[in-house]
Amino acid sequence: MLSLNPQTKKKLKRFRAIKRGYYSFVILCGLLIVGLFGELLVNNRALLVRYQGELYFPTYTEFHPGTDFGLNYSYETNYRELQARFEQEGGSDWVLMPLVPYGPYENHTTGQVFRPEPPSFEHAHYLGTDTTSRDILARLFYGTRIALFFSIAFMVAVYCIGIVIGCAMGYFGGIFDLLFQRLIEIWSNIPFLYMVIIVFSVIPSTFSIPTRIAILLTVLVLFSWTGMTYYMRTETYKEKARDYIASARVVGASNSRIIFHHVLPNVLSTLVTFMPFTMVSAITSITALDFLGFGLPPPTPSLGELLKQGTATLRTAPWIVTAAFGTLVILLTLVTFIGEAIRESFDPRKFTVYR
């Protein structure tokens, strides 16, 4: 069983009392859970197919060629057409499609030319299509999922690097501290945007999309950990000077025990308040880079890429920028509300009395 000390319970109770932040946290957790199983809601593959008395589950299995269902082609089955065919035949075969029966990379137009089309419930394009006739809702859904998980990975990496280096600087001090301060100052003066442009100009296009996303994450982390290091260094300096650290040394506690059992538990409660704002920074950074064309590799769905399309077609297809901008505002608002609630509930000065 996970046991929490009374002080932590009091902070969590305060967090739940801040309804705006608490319900934003619940909604964001719901979005993350839904994102894990997004293929069941937004996908051009069927959830379930019944054909000649047998059941097929195409969503999480290898693709089925059209010949598996009596069609005359060997590439992957178009399940929307298969569903329409079964309904027209009126037999015992049927297809169960997701709520949004389109994939994020699929081009689907009602005419002969790929062009943006307004929202249509008849064709299940609930937010319309983009400039290449890809479903906007599908692109937004998977783009939001990528942004959320990208920001979580970014936050974890930044915290790991910042906590390790910052804690070591604050605890050991001396030459070690001075050396890393000078290195951080030099590293902080390297222009971030130029480095991103240089790195992505030399990355071969043959690299897979996950590899290029990992490279982008690495570049962002390498230029974002310094701020967290300074916070950790300052907090460690403060805790190291307290009496309980001196008492631990007197009784013979090792450096590792002092750091992991005394310093970190008292410092992390303060650093927790920066987590949502670190996620906001990651989401805005990747959106801005996508907008400029130096972010996620195409054709990866992203909010920035949709914003770029929307601004270019603002008069002819306003639904693109409206959907992308609205999604970005809602996402950043939720995370910001969570950050404000955490900062208020974990504020050590809230019940402090100064004499």
The other form holds:
Amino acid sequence: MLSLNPQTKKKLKRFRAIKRGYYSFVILCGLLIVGLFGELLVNNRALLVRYQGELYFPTYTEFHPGTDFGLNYSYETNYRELQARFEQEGGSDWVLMPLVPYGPYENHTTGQVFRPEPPSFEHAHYLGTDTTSRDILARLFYGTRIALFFSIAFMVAVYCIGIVIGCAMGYFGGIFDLLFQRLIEIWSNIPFLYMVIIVFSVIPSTFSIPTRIAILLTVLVLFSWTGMTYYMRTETYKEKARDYIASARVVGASNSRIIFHHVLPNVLSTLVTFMPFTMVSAITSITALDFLGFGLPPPTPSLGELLKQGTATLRTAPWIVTAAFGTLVILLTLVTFIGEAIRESFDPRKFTVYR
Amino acid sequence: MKTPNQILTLLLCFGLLTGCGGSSEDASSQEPAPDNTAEVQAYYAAHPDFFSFKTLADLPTDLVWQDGSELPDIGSPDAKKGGTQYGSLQDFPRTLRTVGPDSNGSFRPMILDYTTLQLAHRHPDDFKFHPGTAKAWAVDEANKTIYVKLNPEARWSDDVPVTTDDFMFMFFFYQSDYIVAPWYNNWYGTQYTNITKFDEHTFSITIPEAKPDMDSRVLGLRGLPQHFFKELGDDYVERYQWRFAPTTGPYVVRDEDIRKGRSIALTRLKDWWARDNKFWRNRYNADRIQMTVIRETPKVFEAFRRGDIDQFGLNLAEYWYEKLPDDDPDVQNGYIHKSVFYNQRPRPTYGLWINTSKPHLDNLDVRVGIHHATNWELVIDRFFRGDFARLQTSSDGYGEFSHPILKARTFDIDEALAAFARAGFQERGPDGILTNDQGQRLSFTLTTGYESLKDVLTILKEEAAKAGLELRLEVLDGTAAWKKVQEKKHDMQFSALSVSLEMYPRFWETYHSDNAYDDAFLDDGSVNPERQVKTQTNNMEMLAIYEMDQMIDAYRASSNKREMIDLAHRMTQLHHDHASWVPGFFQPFYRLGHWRWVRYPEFFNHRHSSSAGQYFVHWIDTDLKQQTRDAMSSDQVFEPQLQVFDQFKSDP
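Given the form predicted alone, corresponding form predicted in complex with its partner chain:
Zooming out: every chain and molecule, the one shown earlier first.
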């Protein structure tokens, strides 16, 4: 539908030429891919266990009770202890743990009490632990993963709604446009934060965590698509008045063909430019909501929750806030660099004062 | 789309909105003020059984009057008056009324519970009563009546004397619909049956049932200034929203000290009527108590570290051990003192309240399994660092009334698995959670309104998974959680009911079937098949046992202490066997950090105190404050003060 025309190819080439944005893009993609296979890197389940001549791959399988490996309990095996045990016994059995051998939910203290512990390579808590002795790196990793995928889902949803309604408003105009404009004005005046609080107070907790995240996403999308329609509407209006649209209509092209084949490719640059910033806003919203306690249900790992913990323990455990804040800054910087690069490469005027 | 800036603006608006609620001026005060004197008199006349008028000649002559004068003083004679005490509030009070909508906030104790006088008060060391606005009282057990002589010196803060009329009016007030407070309507309408006026300073109050502690029902009353509430009417809620009612206590709130949304101050009356009274003279020492709104605890702590506020509760291990450790320079230099005080009083019931009307939770084996699957020992040892202790029953801390030997079930995975297996949950699913042969998972929602204690629940959740039990955490806003539980919509909830200093535990509120269902049982004691869930009660376990009802009724009707103790033990045992409440933890002490200029008596505080400030026995030494400030700028140090007051510590 949207095949690459020479114009677009040129834009992409320009994007590649802007090194800062391009490398940010590569890093972010890398992060997303790493995130997809995160369970292999950060997990309290072993990658590989060799026990009595058999190999086990616990990462993606059903849980293995301790009895599977000759331990005396029926709950999930503690693979770190198993590893230590096998090493001690010195037999042919061994355990291969991921790089970070902790899950995001586990309370693992190296001492006697649950308290924030500073980063330690010896215990593989590379970023330290939080107030209940959970590994910060593990929580950051999974928190970031959720934030990233959340923001992508958010972006896709907002764009779908925004493009459809915005284009329709611009293209059909008249009463339809007028009506929707008023609707959008009313809708966008509903206080978003209150709505989130109200909606969250009525969601039954029997829903699983993924469902609740989906509901949060829906609520955020419902109150965020309106902004997109303004841009789409004006762009479509602009394009609609052009001669090539008129000729397409004379030739007898249908409305949908005109919208998808003629209008949309031409307003694409506006869309693409906004994409990274939409992501930024999604990441910030979810972090802000978590910070306020209206976001993801506990104990889901999240950047906002870590930030909150961090600000409460600024003096005593500065590594918490450093880790969370650092991650947020890096993430937002990456996305912003990409955004700038896209804006620049999709700008039809190659040489502008605005650089 | 929302940009970060827009979100920030939204958040700011949100903050502002919550910050400036109710700043409207009282326009109605321009009109001539209404006067309800006639209405009140008509009400008295319409209820002659409740409001009686007699003369002193009618007063029984065989009464044994008590005045608590044999009890020891409260506080320290070293206390110095003066100075300003600086504190903080998490939220600005939504009203200065002490009754009606929004009045039950965290500020109310400062203008009601802690700073105003009841007829008499339980002595904080002794449990017996010492006088407040009453001078003497007598108990007529046979007629379920308490006779009271008011102290003729007692005055409201606007210098009007406290009289019998203020107590008669109190009943009119609390029974009226104007105050929009159904609990008060019910309590003052059903728990008292008569008030008789003998003269301006003598009256008697009758209650429906004789109890071993029946005196506390009456002596705990505070009159209401009738002259101030003359304007009581349909607009009570708005009319009195920001008017500070005259008080019998030492502190008043002056209009100029109310800075809405920001701060509020209490000012000490220099000529308070009880200032030389035996039980009051060493207390309420600060001239002014200035409280500023600081919403977040970490910020309150920072303000404390700067000396902007005088004291900070260090109950949480995180604060005691890490944020203000013993080797902190300010502590080591003796500028900030750290004190631990072990108290003795009924303990708030922190634990898991299991809704036994929910599927699977109605099964005793599942509930017993839950008991064994919750690792409170780990929470206490690791999270609370061994400072707290395990609650054993739901009525700990009532002396003889508490069960002497009953112990809470301990964390034991094998016991838990065995119990769950008896209930049909035998197979572990792919994630290790038990399932039954219909494929149902052993999974329950655990609701709480305690954001600050959510870490406790995450630990419990991780541990419960080992026993094949899934706890889905639901951390709600305090009000939302309470509402959900009051609607009986929860599976399990984590919370505590606060308990006041009482002689014996209450059972009716939490365990009587009247508070679980409408008509729970038929006349023969069998379960009524058509019973309906009753909402808005504190029976949060939906506990309905016919035998328990019988015992509670006997307990409530009994005036024999031995019998009541026996019943209390049997009910506690039955409740334990029913396994619908998992005992959590309690804190056998309170601890705090206070700047050097905040002085406490040598014994620090009294046995039954719930917090350091409750009885106002501390004082602010302004000279010491100056000295400390000077010392801090000239690097002069003092002896560090890390004190543990364990004179009331009971053996574990």
